[in-house]
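First, one chain by itself in C-alpha cells, the form predicted on its own.
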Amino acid sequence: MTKKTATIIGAGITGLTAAYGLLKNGWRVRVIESSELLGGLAASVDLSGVPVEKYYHFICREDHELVSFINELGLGDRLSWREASTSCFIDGRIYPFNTPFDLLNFSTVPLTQRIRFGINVLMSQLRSDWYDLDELPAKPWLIRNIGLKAYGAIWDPLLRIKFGKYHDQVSAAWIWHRIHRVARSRTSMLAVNSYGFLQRGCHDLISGIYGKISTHTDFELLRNARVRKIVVDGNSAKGVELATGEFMASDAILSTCAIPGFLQLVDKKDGFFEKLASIDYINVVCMLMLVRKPFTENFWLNVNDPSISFNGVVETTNLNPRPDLDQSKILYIPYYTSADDPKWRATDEDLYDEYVTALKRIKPSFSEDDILEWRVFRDWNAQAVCRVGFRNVMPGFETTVSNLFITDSSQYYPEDRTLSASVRLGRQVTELIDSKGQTCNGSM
C-alpha cells in the first residue's frame, strides 16, 4: 500500500509533534521551516556559546500533556521542579507576591480587597467551568471579584501593557484560565508556586523531538524554505508552491503558522475564512539580557509603574540555574505590541537605552557593567486578542477545504500561550489527520 504524504508549514512545537505522530502512524511526513531555527516561538539562540530560549518558558503542575511527552521522548531525567518567587514593583517598591502572608503585607490595596483577590484565587484554582466567563469581559468581572483598587494595582498594568488598545476587551476566561494554571502550581495554600523546567530549556524539547524524527526514512525537513503558495484544485488542497517556484504534492497539508500568516497563503472566501480574518493579532518585541549577577531573587516581577513602559521582568535563571552558562543569569524583558506602536518600530539600539533606564528606576544599583550580552527578538502574531465570546470564533482544526488543515495559539483558548497546548494541539491535530486518511500502519 502506498504511504500518503502530510506537508506541514512551520517547525514549532506543535509543527514537530504533529510530524512525530504521523511519522509513528505511517505517513512519509515533510515539514517546511522559513528560518535556520527549529521551535518558532520556542527556539533557542546560541549566548556565550551555550543554546538560550528567544523567549521564556516555564512547565505548571497541571500541564500533563507536556510532562507526558517530555517522558515519552526519554527526557525524563532533564525535568525538574523549583519553588519560584513572584514580586511586584509598585510605588517604587518590590513587594513578595507568593503566599497569603505576603498578600496581606501588600499595603498598597486595602485590606478587604487583599483578602478578596486571594479569595479568587482560590476559587478560580478550583474552578474548572469556563463557558460561562467566555460572555463577560475580564474587567468588569476582575472588579467586582477583588474591587477596583486591587485590579488598579495588579490586574490593570498586566492587562492594559499586553493588550493596548484591546485591553478592555479580554475575555473573563482567559484570564481565569491564567489564575486557575497558576494557582494549581501550588503544593499547598501556603508554599510558593512551584514550576517545572528543563536543563537547557526548549532546546532540550526541540533536540528532543527532533532526535526522534531526523533519523526516520519517511521524514523529510526543508529549512529557510518559504511557502509561496497552497495550491487548492476545485475545493481540495493538492500540495504547496514554494517560493522558487517548485510545487510539492500532498496528500495532507497542515500550516502552524499564525493565522494572518495563513490567510496569505490560500485563495479561498467563506464563512469560515471570514471568521479567520476576524481574529486580531498582537506582536511581541523581547529583550535578552546576560548579566553578570541576580538582578533581583525574584523568578517573576510584575511592574506597575507608570514611567515603566515594560509590564515585567521574568528571570528565568532564578527558577533553572543554568550552570552552563558559568554563573551567568537571564533576563527577559517582554513587550506586546500592535504594528503601529511606536515600540514595535524602535530600533534596537533605543530599546536598549530605555530598559536599562527602568531597570535602575526598578534597582538602582544596577549598572550596565553587568550587562555582558543582550538581543532583541520580535515576532509578528504571537498573542491571539480573545475576546469576548471568543468560543464562538474560535477555529477548529478542519478548514473547509479538503485535506487542509490548521494550528494556531487561538486555538490554546482559553489558555495562555504554553508548551503543553502547543503537544496538545500537535497531538490532537496528528489524530485528524490521521483519521481522515492513512492508509498503513508504521513505528518509530
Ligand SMILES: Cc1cc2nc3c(=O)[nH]c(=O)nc-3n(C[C@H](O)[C@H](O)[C@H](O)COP(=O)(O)OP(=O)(O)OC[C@H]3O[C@@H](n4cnc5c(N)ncnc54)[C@H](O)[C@@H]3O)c2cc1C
Second form
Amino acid sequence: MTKKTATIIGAGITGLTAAYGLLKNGWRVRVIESSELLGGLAASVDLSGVPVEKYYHFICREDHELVSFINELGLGDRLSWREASTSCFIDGRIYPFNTPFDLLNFSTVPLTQRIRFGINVLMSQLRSDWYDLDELPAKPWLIRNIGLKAYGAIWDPLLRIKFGKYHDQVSAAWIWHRIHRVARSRTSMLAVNSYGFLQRGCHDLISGIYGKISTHTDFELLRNARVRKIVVDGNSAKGVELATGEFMASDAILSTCAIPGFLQLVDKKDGFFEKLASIDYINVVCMLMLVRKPFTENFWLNVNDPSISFNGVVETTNLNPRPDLDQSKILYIPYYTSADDPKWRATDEDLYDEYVTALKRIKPSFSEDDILEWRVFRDWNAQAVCRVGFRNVMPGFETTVSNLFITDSSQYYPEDRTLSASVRLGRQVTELIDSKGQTCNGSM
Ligand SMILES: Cc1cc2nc3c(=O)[nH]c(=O)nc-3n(C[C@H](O)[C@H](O)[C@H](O)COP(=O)(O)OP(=O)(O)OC[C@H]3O[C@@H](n4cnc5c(N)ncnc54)[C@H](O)[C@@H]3O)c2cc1C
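In place of the form predicted on its own, the structure of the form predicted in complex with the named molecule is requested.
Below: every chain and molecule of the assembly, starting with the one above.
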C-alpha cells in the first residue's frame, strides 16, 4: 500500500500535534515552518543560555487535552501545579486580588460591586451553556452584573490586554469562558488560583513532541521555509509552492497559520473564503525581561493606570521558579495592538524606555540596573477578535477546496486561545484528514 503524504504548514503546537497524530495513523508527514524556531507562539528563545518562552504560558486545571497529551508524550513528571497570585495596580497602589478576603479589602470598588463581582465569578464557574452569551457584548453584560467601577478596575484591563482597540466589541461568551476556566483552576472557594507549568515551559512540550516525531522515517521538517502558495487544480489542492519556487506535491494540506496568512496562500474567492476574510485579528507585541530580583510577588499584575500604556505584567517566575535561571526572574509585558497603532511600529528601544518608566511608577525602587536582558517579540494576527455573534462566523476545518484543511485560533471560541485548545484542534483535524484520506482516496 502506498502511504499518503500530508503537508502541514506551520510547526506551532497545532501543526506538531497534527504531525504526531498523522504519523501514528500511517501518513507520511512534511511540516514546513517559515521560522528557524519550532513552536510558533509557543516557541522559546535562548536567554543567558537557557530556553525561555517568547510569551508566558500557564496551564489551567480544565486544560484536559493538554494534560493528557503531556502524559502521552511521557512528560507528566515535568508538570507541576502551584498557587499563583494576582494583584491589581490601581490608584497608585497594588491590591492583592486572590481570595474572597482580598475582594472585601479591594476598597477602590464599592462593596456592593465587589459582592456582585464575586457572585458573577461563582455563577460563571457553574455555568456551562454559552450560546445566549454569544449574542451579547461583554462590556454591558459585565457592567450589568458587577457594576461600572468593578468592571473598570477588574475586567476592562484584561479585555484591553487581549483585544486592544476592539476590547468593547468582544462577546460575553468569550469573557464568560475566561472567567469559567480560571475560576475552575482553584481548588476551593477560599484558595488562590493554582496553575500548571512544565519545568522549562513550552520548550519541554515542543521539544517533547519533536523528539517523538523527528526519529520517524516518514517525517520531514523544513525550517526557514515559507509556503508562498497552495496549488489548486480544479477544486482540489495538489501541493504547496515554497518561496524558493519549489513545488511539493501532497495528498492533504493542513494550514495552521492564522487565517489572514492562510488567505494570502490561496487564490480562491467564494462565500467560505469571504467569511474567513471578515474575521479581524490583532497583533501582539510583548516585552520579555530577565531581572535580577523579583518585581512583585504576583504571577499576574493587572495595571489600571491612565499614565501607563500597558495593562498587565506577568511575572512567570512567581509561578515557575525556574531554578535553571540562577535566581533571575522573568517579566512579560504583553500588549495587543493593530498595525495602525504607533505602539506596533515603535522601536524596541522606545518601548523599553517607556516600559522602564512605567515599571518604576508601579514600583519606585525598581531600577534599570535590575534588568539583565530584555527582548521584544512581535507576532501578526496573534488573536482573532471574537465579536458578538462569533459562533456563526467561526470556520470549520474543511475548506471549499478538497484536500485542504485549516486550523486557526478562531476555532477555539468561546475559549481563550490556549495550548490545550490547540492540541484539541490538532487531534480533531488529524481524525478528519485521516477519515477523508481513507474514504475519498481509498489507497491507504
Ligand atoms: C502573549 C501570549 C500569551 C499566551 N498565553 C497562553 C497561556 O498562558 N496559556 C495557554 O495555554 N496558551 C497561551 N497562549 C496561546 C498559545 O500560545 C497558542 O494558542 C498556541 O501557541 C497556538 O499554536 P498554533 O500552532 O495554533 O499557532 P502558531 O503558534 O501561530 O503556529 C503557526 C505557525 O505557522 C508558521 N507559518 C505561518 N505562515 C507560514 C507560511 N506561509 N509558511 C510556513 N510556516 C508558516 C508560523 O511561523 C508559526 O510557527 C498565549 C499566546 C500569546 C501570544
